[in-house]
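Below sits a lone chain in structure tokens, taken as the form predicted alone.
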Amino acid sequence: MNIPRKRLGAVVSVLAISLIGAACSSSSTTTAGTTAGTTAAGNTTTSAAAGMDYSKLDGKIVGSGATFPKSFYDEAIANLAGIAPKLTVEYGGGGSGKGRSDLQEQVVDFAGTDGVVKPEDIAKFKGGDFVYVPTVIAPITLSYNLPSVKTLQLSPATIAGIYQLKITKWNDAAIAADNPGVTLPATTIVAARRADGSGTTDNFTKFLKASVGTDAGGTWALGSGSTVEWPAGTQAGDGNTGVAQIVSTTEGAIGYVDLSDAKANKLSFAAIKNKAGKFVMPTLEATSAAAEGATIKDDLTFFLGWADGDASYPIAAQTWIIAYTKQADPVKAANIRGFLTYLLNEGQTLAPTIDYAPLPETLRMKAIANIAKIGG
């Protein structure tokens, strides 16, 4: 990761935090606001909007899972390290499935995750009945490794071939009609994947599913999951940081990244084909327009892959943590629902700093409903 670009990001959170009390009226993303009692740094200690007095945290909590909002959640618990000083948050990565079996197995507090549950799965869960806490959205890039093409645009059609190793050249006849005009190397294609059980993996392979898999019409035959059965000859890496370093590395390669870990590794990135027929970027304001009109069930589940509109982004993804209703230990629980409303307040304003967008405010006040779900 790029710690430079991090700990600018956390300067500029700590102050746009201290702002928000006064700010937020102007927002339409989020209503966080904070007062009563501050830390020496200017930090609140209290949110208004949520009635949380982080300061009377006290206790450790420990999560495991997705890798695409590690980023986030790390600032995030670095932040509120400053104004719940007796609190201990751990959040370990190593990808939504990891972190699904190690919540259904009780070994973690809360897990990440940017799939949903199998329904043959939930049976599974030691803890009985969980929520789903939908916590950022982020766009998924296709970062690529070509020094002499400085603008690339691909197309679900295009992306799938790579991908199924049917299209291995970048000046592939499919690649220039994508991009009329630019000069396309012979350089082989490094297609890279991941490696674990990835809800990044889940939601790119949804999205060609969608937009080209055998139901609509298209060549894309590997479905859609945490896990596929990719091609031998593509290269894995573990979790999204795996995949940047193979993109980085590697000449003629590319991979499907968090903006956040694309960023930080000064990847470059191309326009994908939306559903209208555009080429467009992996923006965050274009990931926004993608959640405009996403249907969200009952429990707060949703895709936002292959969105309708001109300027939504094609890719862009959800992620949620999961926790159990039912909490042996009600400190606990009160440790869990104190980072989940700072995640959900606070930490909306902190998330467009590391390249995540924050909650449509509708789905936030959901999600701060299922937060209350869980109980001592």
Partner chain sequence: MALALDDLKSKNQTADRAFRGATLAGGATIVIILGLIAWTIADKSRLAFKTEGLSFFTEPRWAPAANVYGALSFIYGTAVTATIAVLLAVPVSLGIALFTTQVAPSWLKRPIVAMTDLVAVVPSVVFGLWGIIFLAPKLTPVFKRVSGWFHGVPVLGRIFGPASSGRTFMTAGLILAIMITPIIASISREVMETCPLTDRDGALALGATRWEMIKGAVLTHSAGGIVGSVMLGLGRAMGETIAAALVIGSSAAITANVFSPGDSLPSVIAFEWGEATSDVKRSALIAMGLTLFVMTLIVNFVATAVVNRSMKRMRGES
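Condition change, the form predicted alone to the form predicted together with the partner chain:
Here you get just the chain by itself.
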């Protein structure tokens, strides 16, 4: 008789704790939502969303694709839930390739992609025409583990040499030439790269191809793509976290890691020489500057790497959400527009708090114009 009563007590206390927990978390979400709302309201002059009433949005939209912007989308979705309680947005990740094939087969309402759909693949999209909506950008750092070196500068040719294992020691003449006055140790360089197919690898290798590769008549021989034929002496880690883990645990290691993971692992990162010949640190401002220097095509596709401009950081990732212009369900179309409108207004003020850079104003306005084409 005693035992069940004890158990009941335990159940009640567990219930109570979880209720308190739920109450706490729900109240914190509301606060965050309101904060984002007020910040955005302060920016009403630049906000094209003036008059957008998110609380009217009702239903569920599903997307999948690029993992690079996933933490930004997750954060935005969590905050949007506070002001659009009837709207459910799910973003599944899985990689740009998965997102594109999902949208192609119409199993999702929108897809995230870090790259542009190839011309020969456009016809395979069963839902017809689609639009690119750029959402956010972020720098890719070259993080390194050299306790004795506080600041490091690298030029694209040096990076290409390191990743092709032509430069194997930290005190190599090429690195020394990039870093006048810095004492470099004789440590062996461990070049860390991605084990999995990745948009980060794609952007990193595209940067090398544009700066020192075949396009520039230089010494980058590995081409570009989400997977390239790395020399066997490089070390592979799974995901940004995997590469960050190699860098943080191996003295002498260098790896390309996105800014938020580099910061989370407290890694040091190098300043990279840009097209204008200036060494620039991977900051959000320098990335937005690169977006201003980049050539934006009419369909809003662009490549941020190796952009013009004195202040531009040369290695960056860009990402788009793609969705069909023709939408069978007007409610769903409104929901997709609502989510994207949030990303490009309130979301842009949210981005820097989690180490993503907002789009420059001109590009943002163009992106908002593209949203109107969905279901319109």
